[in-house]
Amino acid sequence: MDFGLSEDQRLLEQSVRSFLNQQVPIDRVRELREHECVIDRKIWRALAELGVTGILIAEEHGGSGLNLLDAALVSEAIGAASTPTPFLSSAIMTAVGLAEVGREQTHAWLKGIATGEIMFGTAITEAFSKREGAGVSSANGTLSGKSMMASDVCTADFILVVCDGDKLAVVRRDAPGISVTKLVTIDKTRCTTEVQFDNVTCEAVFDGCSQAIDRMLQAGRIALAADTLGCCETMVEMAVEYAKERKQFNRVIGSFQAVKHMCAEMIAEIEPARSLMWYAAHSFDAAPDEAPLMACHSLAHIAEIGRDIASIATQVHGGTGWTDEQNVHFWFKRIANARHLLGGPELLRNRAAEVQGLAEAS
């Protein structure tokens, strides 16, 4: 029995990686980071033409209707290229959240995501972590409050917001009463903001969405784990290539035992992590009862090894690895930011313990 990827899945992964390598090389990412917002709609529309933006959206809404494992392979490719895109917010979390809500009025938004005409940002951090003064509430079809660490809001058309703990709301990005403050993080390949809502009129408010919120968090965490894994793969490849070229004492540094061990240890960390991520993505559709636990384990584990791999790969590059001259820092910073984007390893392990009945629900 073959537990590997199918031929179609491998072709999908290769197609996306080839497209990103050609159309969004790291030099293009360098250019985008100098803009007010790093996200480029041209890239989003081009991904839509490949069928990427609607990968999880049902065919009746104009999407491909594929599974999360397929989407995770795309996310891995995006991470490997360090591509700035709202794929996680729009194509994964919003697509899953709106599909779980399952109301007729979500059709236009899902169709717009699938065609690349619409981008969603997400303000969902308060669903799993709250800071003092943060939180969004709804009343009479309006939203008030503040959401921290919102993703991909800068150039979005709509924002998907978690409010009152178990509700999902859709608001226009340019609706009166919305104030967006760009947050400066080390990762220039992602758009992170603080969003303030002051009696903002909603396009829709959906009640009783606890299951939808849980499912979108599970999907997001698995896709984020795949993104981080892709970052790790690229950092290892860059470290190995550099070790083959850089010379010290008239020898390439890759011939030194210490450097060999560093590279081998990184690869040894990646391979079992890939299997963990694949199974977590597979469980989302094939074994949904296992998905809450697997989503936590996969992201917590890959976030941990990602930090180690990012550090070691940078060390292989020597002192220049810590400078802007070396592209390796793009992936280093993307991994560091992703570590806490949908919950840090400690929070995820606590959540895994709660799922297994080993700790009281917080």
The other form holds:
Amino acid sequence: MDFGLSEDQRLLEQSVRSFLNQQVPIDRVRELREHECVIDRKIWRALAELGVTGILIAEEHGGSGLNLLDAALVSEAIGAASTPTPFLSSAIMTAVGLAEVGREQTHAWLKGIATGEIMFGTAITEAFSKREGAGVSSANGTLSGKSMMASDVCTADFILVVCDGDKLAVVRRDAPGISVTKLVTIDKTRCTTEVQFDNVTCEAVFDGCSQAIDRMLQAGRIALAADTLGCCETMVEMAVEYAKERKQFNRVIGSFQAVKHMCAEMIAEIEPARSLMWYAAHSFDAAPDEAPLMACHSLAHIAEIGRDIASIATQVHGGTGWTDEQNVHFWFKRIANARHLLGGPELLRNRAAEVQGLAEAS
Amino acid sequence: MDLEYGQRYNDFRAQVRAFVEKHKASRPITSYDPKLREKVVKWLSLQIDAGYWARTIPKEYGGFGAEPDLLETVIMDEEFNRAGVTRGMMAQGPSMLVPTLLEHGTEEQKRQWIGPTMRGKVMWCQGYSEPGAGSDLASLQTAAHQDGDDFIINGQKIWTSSADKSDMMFALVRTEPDAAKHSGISYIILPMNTPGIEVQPLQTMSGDLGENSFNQVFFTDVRVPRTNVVGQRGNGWAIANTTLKHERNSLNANAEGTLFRLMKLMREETMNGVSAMASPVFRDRLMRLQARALSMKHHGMRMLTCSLKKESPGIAGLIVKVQNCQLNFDMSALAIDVMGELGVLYDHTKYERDRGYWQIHSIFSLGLIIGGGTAQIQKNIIAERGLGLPREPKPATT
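Could you output the structure for the form predicted together with the partner chain, given that the previous block was the form predicted on its own?
And the full complex, kicking off with our chain again.
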């Protein structure tokens, strides 16, 4: 009986955290947000050298074939540093989606992700939410339609697309007929676009992918929960640091119970949420029957505590927390963006009830 | 991550399960009722002989004498819980006094008290809180002054569970009036039939004077031998903190069991012909609570792992009480809302659901949010010990 991280997992987490602290400090993110797209291929290549872009990819495709819990720890570290990177879209969702498809032609893409040669964006929002007439359909190996709130597409080499509800397609980013429109969000640490497909010739269209799409969403949701958890940790650390330094009424504000209890309440939410996330990630590999429920609950729950923590940690900083100069807003906005990126809490809780047979499937 | 217990523990689990199935019918309903005393003693002795109670207490003190093994303890608790049977008894003697005596008692105190306490022959109550010493327990004023070989105790205790049904009390009293607040306290044990002790029941908001009765205890010139002090005289505060540690450990809530009960209620309860489970509003609230219950369940497994590895869980351990207690209160709040206008029915009134479980659970959970260190005191501890935030400065003395 051992519910916890292994020594290897702790080392992995530490190495990613110290790499990001050194190579992508928040001042670097501040510079990147001025670029046309916040995604920087140099960071992706460096993460590949660290061995984490292929963390979920099987060894036969050049990856390290580790489990989702390992990948989630990386995701958590990325959230803690608020790093702009297509880790979620490429290393988690594309890696899981294509592995589930299991066809020979996926080899080159998986290998490219593992080596850092290839970045994937994802256009998969319509798998759980259709708005503004969005939806992509396939015919004779071509795609038409549009996908909203696509992730990391701008600078990607390929796009993974959910089409016709239960198919997965791979298209080249530069294929004729694709037009990408940047959608400005509050979150400057993620790349968000609308992607239009006009008779775009696909590299591949895979049929009968309901299961693959489900697994891809489960992995993505758990990893995103970990990302938000990482954001929360950093925000609480910053709030506690500030509360230890800032003086008012001749006292550090952290000695006031009103402030102290805000900090205690935040950490009291984070620690059990971490246990929930660990188990959700563990279940993905070790108890796949439980993963559909655990994925919904972990992301919905962490999205909820995340919103409260984002607000409270900012409030601990007082007026300075509301400025651009003070960095807390990067995490505040990253948490807010993550909240609905793969389905919001209400959608996920309804899904959680459905998978337990407590509500009729929609 | 490895959530398997292994063959040896699976075998142990099967043995415990068989024992509980075979003997559960012979269990008494309550431990404190003097009329059931004989039955209680028999039931507890049966468990000790089988090794499922007082398991790690040495044989010379009346226990089973096994080596401590945390997983065995967890398995025993799980199996008794599963059958709806209390393992041993829920009482402050076994849960708080005995661990304290094992750590701080004299050889004679251990031999005299541990065995009879574990067998239910001697029932205990805890004399800690006073009207003027709640969260600030160390400011307690009940005084014990030395008179030859005795102490003479005067003062008052409050929130004393089951004092009216107990044989003995373990108490904190001020033996060194001139010493600093924390270093003037001694931990002492005394018989409840000593002349000068008066017990007055204190009715709680649950209206229940049964198993969980509360009392006030008044001391007027109560004479107790000096040899009844446990540990060093004046060292009672440190000793009490060992005991409080045991109390917090015993406040483990079975959130998952409560959640199952809530889900059953939601399937069965209907309004305007529609079940509560079919209401998206109630269902959403249920799912929010389920996520929290799953968090605390797995958090418990994480804490267990820390204990098995003898690692400190750090701040992750400090937050357990405050989160579990609030979760329990919130689960009963949903259940009461599901029953709507019938949710307030109480005390076995007509139409009451689940034999009144949810209102009792709600009020009892509220008590646990306050008892054993209020939620606010817990948050101070989390912030100060866990996050390193400074203590509130002492107000200037006037």
